[in-house]
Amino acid sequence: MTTAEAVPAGVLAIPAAYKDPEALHAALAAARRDDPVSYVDVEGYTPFWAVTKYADIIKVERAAKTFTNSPRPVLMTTEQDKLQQQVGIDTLIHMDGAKHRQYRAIGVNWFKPSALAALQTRVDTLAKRFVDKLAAAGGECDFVQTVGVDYPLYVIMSLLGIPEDDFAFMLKLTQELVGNDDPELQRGTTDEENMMAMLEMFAYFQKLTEDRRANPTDDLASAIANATVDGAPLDDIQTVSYYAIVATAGHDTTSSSITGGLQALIEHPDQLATLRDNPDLMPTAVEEMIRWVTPVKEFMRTAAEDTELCGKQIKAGDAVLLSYASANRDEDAFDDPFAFDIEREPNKHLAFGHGLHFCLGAPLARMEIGAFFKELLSRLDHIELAGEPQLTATTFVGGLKHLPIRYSLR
């Protein structure tokens, strides 16, 4: 065992490292160059292999039988791992093989083009509503707190069918769940306190399940509550786990992409001007924002058998971390990866993962981001930073928690 700083990839086990992207990416560039599959053994964590090259991550993602999501799909401390196992969380990202296919099928139709086309009007309406809110803020605000956290929350909660009166409560819980490494966002200072956010979310969704089974509606919550697998309804843990992954993944990742995307446009005024003058570039701009931010920093896999990767012997049972933050800056995968280029093509980033576990909600995220920036840029005269942006401390999902801006809208 050593300190996290002893090997470049050790930064992946330091939540605060993600608050300093320049230092983080310097360390990850060194890992890609010198030890692209690094063994990380630091206090508080189960030792893991850190995979930092794009091509190697693709290999792991494609070898789903060799590298499984179960039992630990996300990097956590040893104590956090134990607590989650006690609760029995069983989301899509915990599943493999036929089970994953069956449970993914429950929600897949809700994110197909035909379903999203019906949602487009609602998303456009919400985009206008939140740009109006920005205009009403008087020309200066913290964009994250004023717009960034609420807009995608309203979209995903509307899809689920959650009443608007409960949105603030759900925002608090989702931020506490993904922000449990950040002193400003976490529920408390102990793992047990932070676990309470998940238990409260589970209790909320258990009541929602009971309601939707008694009174079915035409929303995603009802589809989940009344779903069957092999002829049997989902049990309580499976049902609330499904709600939880939709609510958290559908909110915080998109929020981070929008807020980080705006910061990138402000800091690259030539790109902002190009996009404002050429709104037809929005699809490629959205992909570049997502690559640039990479809100999901990593996922974990576990070796199901002895194998080899990049010359390293990986034993059955070994934990393997897939660093999407590193892959999306890989010099061998992207031309000039440290340039923010809204016209980048091709842009086969890994922010949504790859293969069987490719993000179910990716089409909705793209729609939300595009709709928001289309509305904003059509009304924007000027925008600049009004203070220092602040990132969350995390090892999993994260982005900006504060983005002070000064602007004028028409």
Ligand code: HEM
The other form holds:
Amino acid sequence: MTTAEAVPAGVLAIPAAYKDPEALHAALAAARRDDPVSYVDVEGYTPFWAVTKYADIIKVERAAKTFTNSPRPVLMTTEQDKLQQQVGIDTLIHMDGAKHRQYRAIGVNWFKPSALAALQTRVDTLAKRFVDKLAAAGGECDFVQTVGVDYPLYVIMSLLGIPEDDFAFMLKLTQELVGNDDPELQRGTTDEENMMAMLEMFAYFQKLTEDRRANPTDDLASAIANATVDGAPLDDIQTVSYYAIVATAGHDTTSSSITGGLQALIEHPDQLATLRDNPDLMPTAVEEMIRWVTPVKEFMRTAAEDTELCGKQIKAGDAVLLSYASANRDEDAFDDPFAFDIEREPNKHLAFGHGLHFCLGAPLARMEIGAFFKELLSRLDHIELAGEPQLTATTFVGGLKHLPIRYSLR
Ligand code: HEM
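Switching from the form predicted alone: structure of the form predicted in complex with the named molecule?
Next comes the full complex, this chain leading.
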């Protein structure tokens, strides 16, 4: 065992390292150059192989039989890992093989662009409502608090069919679950207390299941509550896990893309002007914002058999971390990866992952990010930073927790 600083890829096990992108990316660039599949064995974490090159991550994700999602799909402290297994959480990201295919099929039609077209009007209305909120804030605010957290939550809750009165409660719980490495967002100081947030969310969703089974409607919550696998309904844990993965996966990710995307536009005024003058560039701009931010820092796999990767002998049972943050700045995969270019094409970033577990919500994320910036830029006269942006400490999902801005809107 060593300290996290002993090897460059050790930064991947330091939540606070993500608060300093320059230092983080310097370490990841060194890892890509000198030891692209490096062994990280630091206190508090199960030792893991850190995969930092784009091409190697694709290799791992394509070999789904050799590198499985179960039992540990993301990096956790050994303590969090133990608690997670005690609670028995079983979501899409924990599943492999036929089981994963069957459960993914329950949600897949809801996220196809054709199905999402029905949600476009609601998303456009929400985008307008949140730009109105910015206007009402009077020209200066913390963009994360005013728009960034609530807008994506309203979108995902609308898709699920959750009543607006419950949004604030869901917001608090999803933040506690996802941002639980950052003291400012934590409910308590211990893993047990953070786990309480998960149990509260489970209780809420259990009630939702009962309700949608008794009174089915045409929302995603009803589709999940009444789904069958091999002819049998999902049990309580499976149903609740499905809601939880959709609610959490669809929230902080999109929030971080919108807030980080706005910061990037403010810091690159030429790109902002180009996008404002050419709204048709929105699809490539949205893709670049997602690559730039890479809100999901990593996923993990576990080797199901002895294998070899980049000259390293990986043993059955070894944990393998896929650093999307590193892959999306890989010099061998992108021209000038540290340039923010809203017209970047091709832009085959790995922010949504790759292969069988490729993000289910990618079309929804693209749609809601695009809808927001279309509305904002059509009304924006001027925008600048009004203070220091602050990032969350996390090794999994995150981005800005504060983005002070000054602006004028029409
Ligand atoms: C999976 C990223 C938005 C639902 C994933 C994965 C990544 C990711 C990296 C794992 C892929 C892999 O293992 O190869 C993102 C990013 C988003 C975003 C960057 C926003 C910019 C959403 C939204 C939803 C969603 C809006 C739903 C409303 C899911 C689900 C999975 C997933 C259900 C699990 C899929 C599976 O295991 O089969 N996402 N996501 N995501 N995402 Fe997203």
